[in-house]
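Let's start with one chain on its own, the form predicted on its own, as structure tokens.
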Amino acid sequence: MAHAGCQMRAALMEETHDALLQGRGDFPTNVVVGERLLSRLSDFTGSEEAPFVVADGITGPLFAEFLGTRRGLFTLPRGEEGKNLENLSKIYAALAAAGLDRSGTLLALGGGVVGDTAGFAAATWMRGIRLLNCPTTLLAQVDSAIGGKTGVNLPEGKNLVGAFHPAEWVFSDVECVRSQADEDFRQGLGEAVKYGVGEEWGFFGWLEENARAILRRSLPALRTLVAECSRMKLSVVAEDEHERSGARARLNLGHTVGHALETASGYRWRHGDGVAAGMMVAGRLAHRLGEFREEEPARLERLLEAFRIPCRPDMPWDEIAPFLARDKKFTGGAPRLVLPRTGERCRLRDDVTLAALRDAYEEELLKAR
């Protein structure tokens, strides 16, 4: 039966041009990238079991019916305001009312807020149940849906409460992102640029060459974009699933400053925009330390501007500093920063002073004025 299932999935790939990316080593997630996937989940999972669905006020009405039979549907508020302990408690109550036990499946249908919150509910309900993820935003498809990180925010900062709980399957239907508002779509582009600067410079070049097609939301370009980012993230996570060796920290390029901007601004700064600003600061600092050629910060800025992503911080250092100190990579109040390197993978450094980070940040801040 297992062999027959593999044959069926292989035939499906040929007919639909779907991309199937399989987790490596001990990391269990499989990712499917394609079109019209939501009505075909059982073709891949081999299960007709009805899942309990967590969505939001837009993704539920738009996409839930494509999934077929379900055990229940819980609707989260939109945005970061939905990603908190109060809403997590409401999900637990809905799972209890639906009678979902340890054999049940929870399906996250939406963007990163839905995936993170529903994933944490799956990680902790009955000490862990099966999770499927159907990301409907570009940001979730290229990043947050893959890797097993789940969690909710506290007033003190983002993702301070969470757990590692990888989805068994991630279904990235690129048709879903064609209807995203431009401001939402560009949040995923910020993370996509991170993979080019931080992991593979060949992919950075591909982004430069295909920026117009991506902005037009050409389906072939979107399939390549999402599949390549998914491939890179699966590879990194397989090296360091639980962030013990430091390899996975590479995925946090731009996030130290980005998360601080998000939280300090009350989420006026969106995630991909914050990461873009954080990458510019990291690039400036890397150039000062001899890791980044002189022309690279300008090249990075050109690509971000081509994608219409704001990439200059606009808040004084003193306003973001308290939130920087809560970054999980800080130790003893000293930063451990992910910095880009020309032509190579980025790396985590623990020899950069807070004063040096402040100088690079304030230089970028001046350029915004």
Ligand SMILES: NC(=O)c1ccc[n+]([C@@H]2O[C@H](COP(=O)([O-])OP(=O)(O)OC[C@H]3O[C@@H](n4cnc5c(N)ncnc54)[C@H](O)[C@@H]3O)[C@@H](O)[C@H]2O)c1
Given for the second form:
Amino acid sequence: MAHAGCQMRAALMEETHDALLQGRGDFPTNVVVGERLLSRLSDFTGSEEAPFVVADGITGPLFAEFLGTRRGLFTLPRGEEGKNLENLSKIYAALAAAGLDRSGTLLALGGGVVGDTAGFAAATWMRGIRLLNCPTTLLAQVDSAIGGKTGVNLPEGKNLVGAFHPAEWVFSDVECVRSQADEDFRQGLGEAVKYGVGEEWGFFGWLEENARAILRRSLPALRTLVAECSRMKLSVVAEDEHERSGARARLNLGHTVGHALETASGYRWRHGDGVAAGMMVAGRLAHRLGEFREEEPARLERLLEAFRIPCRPDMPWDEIAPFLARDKKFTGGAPRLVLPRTGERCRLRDDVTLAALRDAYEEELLKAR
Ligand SMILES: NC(=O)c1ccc[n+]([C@@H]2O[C@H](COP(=O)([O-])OP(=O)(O)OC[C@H]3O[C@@H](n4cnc5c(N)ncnc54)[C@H](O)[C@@H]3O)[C@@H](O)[C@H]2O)c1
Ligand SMILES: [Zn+2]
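Take the protein just shown as the form predicted on its own and give its structure as the form predicted together with this ligand.
Once more the chain from above appears, this time first in line as the rest of the complex follows.
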């Protein structure tokens, strides 16, 4: 198909029910949310040039054939271990072997691990080439594929090497997430609830009304879910592309306690579940500070339970506290916390003491028993 102009894009959307969200401000990513998207990418990009594809051992076999011709395919080992410098240099070798030059395109096909690693390869190959991202997990569709953060882990810690390199296009095909294991799918739901509590209460209400359809993974419900989260993430990121103004910090709601639970438990707590528990603690604390109505923590808990997300911390404060202090969001030992507010956007506060956080955490912990 010839280059897709705006009118053609609008027509396509009427026929197919795809949602097209365009990045604004300085943030150039366009996001398409729909079904059977993988075979239709050039309708949107206007380019027939075959991309070099990076996938993993699951997403390659499941989805790569739908993409049509390609310059090459690199298969990353599955899971967090795939996201390291050794695999990055293997990707570079594959790009060299395929003769990919500065005009080439790299396409990430997978969850956040593939997106982060392939994204960093695109950011650095020949000082930066075009990146397309086809996220295949709910977490990647609602969160990691949008925002331009790419990178890999070092033995010294997670995400220590990276760059901002936004994908030119993100294609979120919601049919892909139907093959995810329940526990993996749920990790994306934890992040979706965060947009409801932190950004738009109207969206929280929509989640409450549609929880069963979402859990069943009904395609219309997934389309709305992913399109709404993408819209909110694009908007926050456009406000604060390089994480300088503080707007982007709102996306860390639930993450301070969440990360501490993840690391302190040796990753028995998964990311989205940890964020859910962290949101419960943040809600409890916000209530104690008079910013969150009495009934809101229970309402949040009902929604998390409807999504079958474990959301009660189960480790003593003393075990998680050492990991809190290592958090990047702690300045000089005092917490910088993102707290929810009834009917409004969450906000970043640096006037809350660690003791107040501990009390709220312990109140949640007691409820778990
Ligand atoms: N860049 C960012 O802004 C950002 C934000 C949040 C998280 N992240 C990163 O994202 C990563 C986590 O992402 P993730 O949860 O998508 O994990 P992941 O990429 O490891 O995927 C989880 C598992 O699901 C499999 N899988 C992928 N798609 C599937 C499908 N459609 N059906 C069945 N199985 C499928 C994968 O092979 C993998 O085994 C972490 O490394 C985290 O640091 C990055
Ligand atoms: Zn997160």
